[in-house]
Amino acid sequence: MKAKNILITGASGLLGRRILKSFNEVKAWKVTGTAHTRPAPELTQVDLADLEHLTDFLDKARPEIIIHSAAERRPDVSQRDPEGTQRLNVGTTAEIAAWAAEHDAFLVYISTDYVFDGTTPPYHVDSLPNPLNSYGESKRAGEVAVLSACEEYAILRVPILYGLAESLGESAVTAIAQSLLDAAGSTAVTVENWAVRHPTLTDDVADVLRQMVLYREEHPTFKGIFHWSGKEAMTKYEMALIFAEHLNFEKSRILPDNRPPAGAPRPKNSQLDTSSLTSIGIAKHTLFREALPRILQGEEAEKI
């Protein structure tokens, strides 16, 4: 039996909005999108910390597969704030597990590439996790609540995002772009130039997610660990470059700092080897330098 009723857990953040999106267009589907704090009016208004609430939301709502990708997102933060990162990125992670198992729902649970250290890339599905920092640590108690729970999941792992955003500096990599423009009367910006990242578009992800559930409407037996990823290795300084070409920046004014980052313990270099995806016919690339004219249309503010 093909699912139609669909759970997306915050579809007002970065990723999810765009998973609302891309979900919205099949028409055969009823998506709903949940959101805390920046409420919209197609969104249903759920505190997914609230235990109790959640589970009476869930039971109304009924979803056959829930795509959770609400999570704290910000080492920095989830290092300041550990037990409210947990609550969120593990304790509503288990609930939503428990409740999934309970009724026979799918559950894709978004995970990080930073559940892995970054001294031995590539990571595959299958390497050994080992976060260096509270956000990882929680991303991965949360797989974990998963892998326990249900029978039925998928986990989708995926590294540093960007994408249509409603301020440059709701991705780390736009504001990046933010920093440029921060910079305008100064002589220099000094750019991180030591961790290996893969920049990855939201949109991307949205449109693997999606490919993903039709996949398992034709394959009942999908499920497992998978990732998700850009092709294009850079540091935020090589992309501080390219942003400099679309921004009218001098790039000799651009210095490179290569120090490690000041706060949260970061990978070096998390890359996810995606054959697992790859391998069935799942994916979309948009290349870093195609995807920005577009998303620096201003401080783009695509509303929901």
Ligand SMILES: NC(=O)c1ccc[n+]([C@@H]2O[C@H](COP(=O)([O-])OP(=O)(O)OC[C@H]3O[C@@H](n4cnc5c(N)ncnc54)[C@H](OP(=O)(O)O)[C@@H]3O)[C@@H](O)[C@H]2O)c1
Given for the second form:
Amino acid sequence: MKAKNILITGASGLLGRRILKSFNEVKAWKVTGTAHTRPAPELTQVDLADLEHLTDFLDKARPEIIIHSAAERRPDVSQRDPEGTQRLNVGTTAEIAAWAAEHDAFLVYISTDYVFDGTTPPYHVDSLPNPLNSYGESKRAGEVAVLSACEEYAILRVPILYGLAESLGESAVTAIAQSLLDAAGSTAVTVENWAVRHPTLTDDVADVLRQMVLYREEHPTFKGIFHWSGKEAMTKYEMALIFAEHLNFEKSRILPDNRPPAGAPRPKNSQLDTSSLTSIGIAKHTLFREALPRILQGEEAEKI
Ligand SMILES: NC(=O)c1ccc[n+]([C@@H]2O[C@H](COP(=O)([O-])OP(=O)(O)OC[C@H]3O[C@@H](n4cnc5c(N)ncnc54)[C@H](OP(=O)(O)O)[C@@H]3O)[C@@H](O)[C@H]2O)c1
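What I would like now is the form predicted in complex with this ligand, since the data block earlier showed the form predicted on its own; can you produce it?
Complete assembly follows, chain above in first position.
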């Protein structure tokens, strides 16, 4: 049987690296991953924001399934550069969606809990999006581009991610650990204690995506909007207290800041309801405390 041709955009990123690893374990799939500024021998380097080259690239690669993970995902960067964010998060997504529709490819678009305003959690797959910042707006516009172009699609919304990283600062979650390490000699570290987050392990998301694609092989009508999320609710301050246990950092030196964070406005609690996946048996949950030792050891000095 011919191997299924799968494309993963953003395969040099925090999430994309784990999707690539997980998908490569399926023998029946031929997986191609893309990178932009972080090339690697296993990856194809392409500027997805260059729409002409993007189309050429897709025409040559001919994927049957596209996992579109590449994005500008830093809310403060998006807020400062809405045009650049729009180009990648919306323009590129619209182009990929149009190509997928024209070539009967199944498109899986990775989106975010930041499409919601965080005032009425939990959010279901049919809850009304109301993004508060430029990043959330661009990701919602990407969703709309997929919904309007494609019949055969899945949109997977996920919340704040952490996982094996090239450096602790790569994820907003492990960046908290870095701030504790940086403060080793000083008296106190103040950490945000306002927004309720659901930190989600990139390996779990990658596994869920793999399950979704395998499920669709058995159930060709499987499509739509889905949510995946870690189960544990915590503020960044509460995450810092858990990191402190692992880093032998004195907890009394961590002070909560109960104000909303500075910079781009954030949702207070955008908890995602995951029942559209769990109800069909798709799930993968690793507890935060269980994942931390491996994440902090940075097993991924692994640059793929
Ligand atoms: N991280 C989170 O907490 C979080 C939360 C919710 C949703 N998400 C969503 O999850 C997805 C993956 O996020 P992530 O955390 O893995 O992001 P990331 O670590 O910042 O990775 C972004 C990826 O996009 C690629 N990229 C950026 N500009 C590009 C361009 N012009 N052409 C080609 N590739 C380009 C990057 O390539 P290079 O690095 O090689 O330049 C990288 O592979 C995104 O869609 C994001 O919106 C993330």
